[in-house]
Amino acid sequence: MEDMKLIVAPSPHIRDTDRTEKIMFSVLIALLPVLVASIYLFRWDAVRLVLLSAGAAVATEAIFQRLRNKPITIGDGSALVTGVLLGLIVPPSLPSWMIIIGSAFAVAIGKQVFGGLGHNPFNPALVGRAFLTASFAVAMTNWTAPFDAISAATPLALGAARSNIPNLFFGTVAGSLGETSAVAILIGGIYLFYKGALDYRIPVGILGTVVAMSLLTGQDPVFHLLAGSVLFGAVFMATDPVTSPITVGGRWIFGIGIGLIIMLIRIWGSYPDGVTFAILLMNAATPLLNRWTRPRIYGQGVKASE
């Protein structure tokens, strides 16, 4: 009896085997098909940008944690995932120094200033992309075709009538490194769903809303699903567990809201692809969605019978 220890801790007492390292490792594995496709399509530019972005993200996290006298947790993989994601959502021709600055900004301003992992309200990789778009608009809209690196227009700029659906599916079109190959993104998404790291409600909400809005406005739904960064955003960005709602109802509203904003920007806005801004705007609404859709505690609000 003397060796027995009583551990007193607040509820809940349910333990789970999922840890940050396990989830991040699953995301990295899911990104492998996308990374392989980007290297095949855009050659060494893909290797250059992803490696520089990942290295800058990990280094920035370590530096900020050291400056804040916090334990250095780069081994959990979260900074690495942020860097890889940002490297995959920029044009192949982006200069090396720009991706380093963007990646450092993503971790420093998008994550560390809020207190680190779990406290950031916005997806850090998208914060980095928004910063790069606002700061280096010309470089962030300089697209090149796969294989030959010749300047070319993206499918969203060309329109549905001048785009080829098989090319969109396999990725042989101009665009960001990891957003052109729909088949690679779908393979990664299926893996994440199999591993339980992806809740289907958010992607289904986004893609379903894009299809519905396309049909209501006379657009081609397949084109809008495959063109731009809708698929990549729905699978890898919007499903970030830190910046998305934790409730079932909140996730449905979150996904539908993202899809709605994307189509509003695409159809009536002047910006060709609104995925980044749609997700960031709904990230800001996540605390409210969690509050409004919070399940009622058993017995709460029930009046005792007289």
Contents of the next structure:
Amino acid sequence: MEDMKLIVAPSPHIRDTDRTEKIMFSVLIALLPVLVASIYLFRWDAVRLVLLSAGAAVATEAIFQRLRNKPITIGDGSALVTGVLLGLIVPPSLPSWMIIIGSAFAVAIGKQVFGGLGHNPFNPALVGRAFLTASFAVAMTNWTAPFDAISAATPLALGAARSNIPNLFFGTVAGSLGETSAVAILIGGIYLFYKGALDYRIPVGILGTVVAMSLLTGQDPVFHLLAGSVLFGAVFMATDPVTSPITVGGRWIFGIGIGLIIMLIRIWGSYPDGVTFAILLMNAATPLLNRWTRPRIYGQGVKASE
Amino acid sequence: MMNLFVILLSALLVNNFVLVRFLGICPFMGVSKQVDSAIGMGLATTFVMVVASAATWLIQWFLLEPFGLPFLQNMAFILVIASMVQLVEMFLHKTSPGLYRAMGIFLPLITTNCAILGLAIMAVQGNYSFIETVVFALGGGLGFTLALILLAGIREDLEFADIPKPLQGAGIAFIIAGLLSLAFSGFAGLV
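I would like to compare: after the form predicted on its own, may I see the structure of the form predicted in complex with its partner chain?
Below: every chain and molecule of the assembly, starting with the one above.
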């Protein structure tokens, strides 16, 4: 008995190698097909906006933490992911200085003022986009056709009857840089799911609700799935682990709520697309969902039988 | 029926009293530290809104208008609201002393919640019928409650967050409120 070492340690007893860096790196790899598609479709505008956005995000994080005399954590890749995401959800014609301001706002006000990664209540990239939409409404809705930078209307503005589904699937339509190509987003999403970095409940909740609402209101469900930001938002934005609920029930409610608000805004609202607002609104409800869907502890909360 | 639904949705989301019209900011900031007291505050305010707007509607159309006294509107309305708040205060003091203490000074201050007076006056300006006024008040009150518990949930989660010193407390609450307001702007044009 004397030579046996019995170690008493608190839980967790099973550990794996997942770290923030690793998950952020998976997200960046999952974004590669989207990035390639956006560069193929929108050429130099995609390169310019994504690089500027990513650079501004990382620089803002470093400057903010330097000013607060805190350890600089740009190495964890979360600011880089925020920057790349924001770069992919803006129109290709957005001026360079606007994307820099938006990206700096996303990281500074969307994340760092709350104490950095893990405390931000809202998805930082979407905070940046909502801020840009509110501040520069014209520039944020100035859509151009892929391949040649001439003005064009987005599928959501044209409507289902005048849109070609295969074009929507491959992304050869006007829209935000990374959001037009459904096939690239799906490849990225499948990779994330395979890596375990994506919980299927949230995207399934969103997409299922969008399909159900389209059928209920007599619209084309395939069009509503492929047009606008629904797929990109469902795969890359709503699944952000910081700003989505941690409970199973909470995740279903979160996804379904996003789907409902998207369709509410698309059908009756004045904005053509409501994905950004829908996800931000459900981000705001996340603390409450976590609180009210807490699983019952085994053996508690049941009346003892005589 | 559709008309009533539109009024309810408008007061609840599209023209949310706190996040879109920016009325009632003081209790919004003051009682949003904990979800439980936020729910209590929201329901108390909703109750006062519904009862007070019903009373002010009667006063406006059966007293002030027929006797040519619309200039007394503000004074009469504030009097009604104050007495309603007194009623709620006495009720809570007796039935739920914990909640009564948690709300503290903000309970009597419901009297000066501009959202309630604003709601009563807007209902008169909008020429709402009696039923429409009550539905409008219900939507406004529930919208106030919604905004309050959303903010309270986020603030509770931030209890252990490393927020920069100058922004702790009210500072970060105003930033969250601003971002919430940005999110609510998506409802524009719904009704």
